[in-house]
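Starting off, we have a lone chain in the form predicted on its own, written out as structure tokens.
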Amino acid sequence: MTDQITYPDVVNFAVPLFIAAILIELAWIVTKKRGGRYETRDALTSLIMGAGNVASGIVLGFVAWGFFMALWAITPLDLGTAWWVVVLCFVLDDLRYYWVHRFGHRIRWVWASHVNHHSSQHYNLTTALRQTWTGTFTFMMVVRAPLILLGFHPAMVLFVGGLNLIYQFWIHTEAIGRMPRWFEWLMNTPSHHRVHHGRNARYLDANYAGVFIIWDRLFGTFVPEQDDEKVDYGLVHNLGTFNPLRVAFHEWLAIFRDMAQPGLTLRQRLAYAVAPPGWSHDGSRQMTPEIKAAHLARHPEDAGTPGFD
């Protein structure tokens, strides 16, 4: 088996492309009126999110990569590195993404990482730069596990993995309407994703996907934007914060500070970090389908509409 095979890090090579399209961005939203809105300090905790995503890979990238090596070592199988298993890999790799993304809106632990990405009121090109500074506690690295052991090589799999980041960041505008409609069939678009990133009832939890918005038409957590509801983004419950700090860890803090909790059973405290955000002992809070029942016996027109049938 060869171990010693290298991809170049696309991520830091499309950096100036991101600064060049976020200005870009912002140029037109400045001259057409037009297409987003961007708030100083908004956007620069975003920057500042994304500096600390790179720190935070940085010193401890070797935890993910040492266990993607000890599977490497383990694995019988190696497909190589032909231009068709690059492919084959970054395809498996998107349907990855959709299951660790959805995993991270449905399982609270995770949600603690994931949470920071959805915390901006905005919708720019800055927003997809906002990012976890702690993905490897959520050790949600272990879903690359099959990848691996099915003969793909980790530094292949992390570079597909970076290949799928650079997609990603254009799909963060406003400006961008829709796409054609074959276009929008089959990939994830500036529509789909805003949809993902809405706190709207009939918006939350959809459209999972990285690349390949056929993933959440396979799996039914498809809705469409609607012309008649414009998204309104950012978290059921707002922040209210441009604290960098705040925005990466208070959603740790906010399990901990539930699971601490007096006269809870060790059940009860568990729940409280693997069970959907806005799960509650006492059901004094809201998950996703009661926030959806809610909207209904308020408009009860929506029934069978997108999003709610």
Contents of the next structure:
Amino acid sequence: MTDQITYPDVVNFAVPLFIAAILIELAWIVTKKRGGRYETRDALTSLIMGAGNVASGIVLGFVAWGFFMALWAITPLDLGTAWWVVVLCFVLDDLRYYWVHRFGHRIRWVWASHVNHHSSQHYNLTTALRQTWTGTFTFMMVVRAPLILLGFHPAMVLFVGGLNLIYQFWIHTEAIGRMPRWFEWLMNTPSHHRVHHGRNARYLDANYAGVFIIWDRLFGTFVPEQDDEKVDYGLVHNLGTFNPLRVAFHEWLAIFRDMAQPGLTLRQRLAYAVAPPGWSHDGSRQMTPEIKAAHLARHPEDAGTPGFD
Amino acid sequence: MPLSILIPMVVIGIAGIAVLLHLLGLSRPRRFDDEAAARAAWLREFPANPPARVILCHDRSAALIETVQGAGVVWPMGADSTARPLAGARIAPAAGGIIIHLPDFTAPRIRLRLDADEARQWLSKLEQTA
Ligand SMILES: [Zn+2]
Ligand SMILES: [Zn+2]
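Let's compare: the form predicted on its own is above, so bring in the form predicted in complex with its partner chain.
Once more the chain from above appears, this time first in line as the rest of the complex follows.
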């Protein structure tokens, strides 16, 4: 019976909303001459990445769905479809999102998929749509397994996951400064997520939240946006191409090239895939702690301030 | 949502936004105000390798960077910029400038607009390093 429950495919239905919101943000920026920046090729790449993400979901969605339905077949638990179950599922799925996103920045294999979301030097509503094409290959669907085994129906899990993504759309803007204090304390906001997109040493590997920022406060990864340090958007090493295929696959290729180098031990080859981005067998590259340390060597006055403690 | 609605909506939406941005004049590439701006753009990518010399090209669209670790280039990425060292680069003259081919999947081709004198100067500089 509950195998047949269906929820609307929310992300697809939100497409007209996305387009309308982008036009409104753009009109705001153009008329007010503040609140963000748009550039044609950057926006076009972001939008094509978004369309490709939806397409890859249509083509490869069966992999995760098959996995979830297999789990659903073996679990004896069924929490049903009461409204409070959906709410609970949304909150727990947001905790799931926090960890998947944290892995996405700390495990290079998962970063290879997520990196493209951070590859724009802009931060506007189109940036929100710059989503991965290769999420299926990260195997991060396993992090959803506990939810399904606990008795949340796979269709409900995907539904709340879609709502989570839609929530994150509106926070990709510079047009909104700060929300009311209670909101900034509880929820992920434009201010918190700007920090997450920062390539400043101070802002690296912070604010992984999807909807509720409290996970970052809880797990020690929260860094507040500093009024005296503007966020510099993009990657530590910014791309030199707008080609969506290169944006989508460059880090995968880099992993395979690194792993295939001659003269490495098996352990080193594996580390190129699973160690944090920036790991190298000869220490020739920098990971986040080294980048932060190098910044502090140049700017000792920043020691002990947010992001450097 | 049926694909017969989703696909046209996505295609028209993307194309419409791109055309609109272009008509609003938002396709203009970055220009470096001066050598200091080009230097800052390089340091933004390579804070540990400061330029010893910055050669800004005449239309201020790119700069050749000389460092103790070798030459590099900064150039516009849309309204922003990026930078790469030139180790392993293959440089060829092209109509209105030069093309740099890098062994880098994320920056395979850099097309620089240079006048004839500059193109010669850059080519000779780059032949020494690459
Ligand atoms: Zn991220
Ligand atoms: Zn984001």
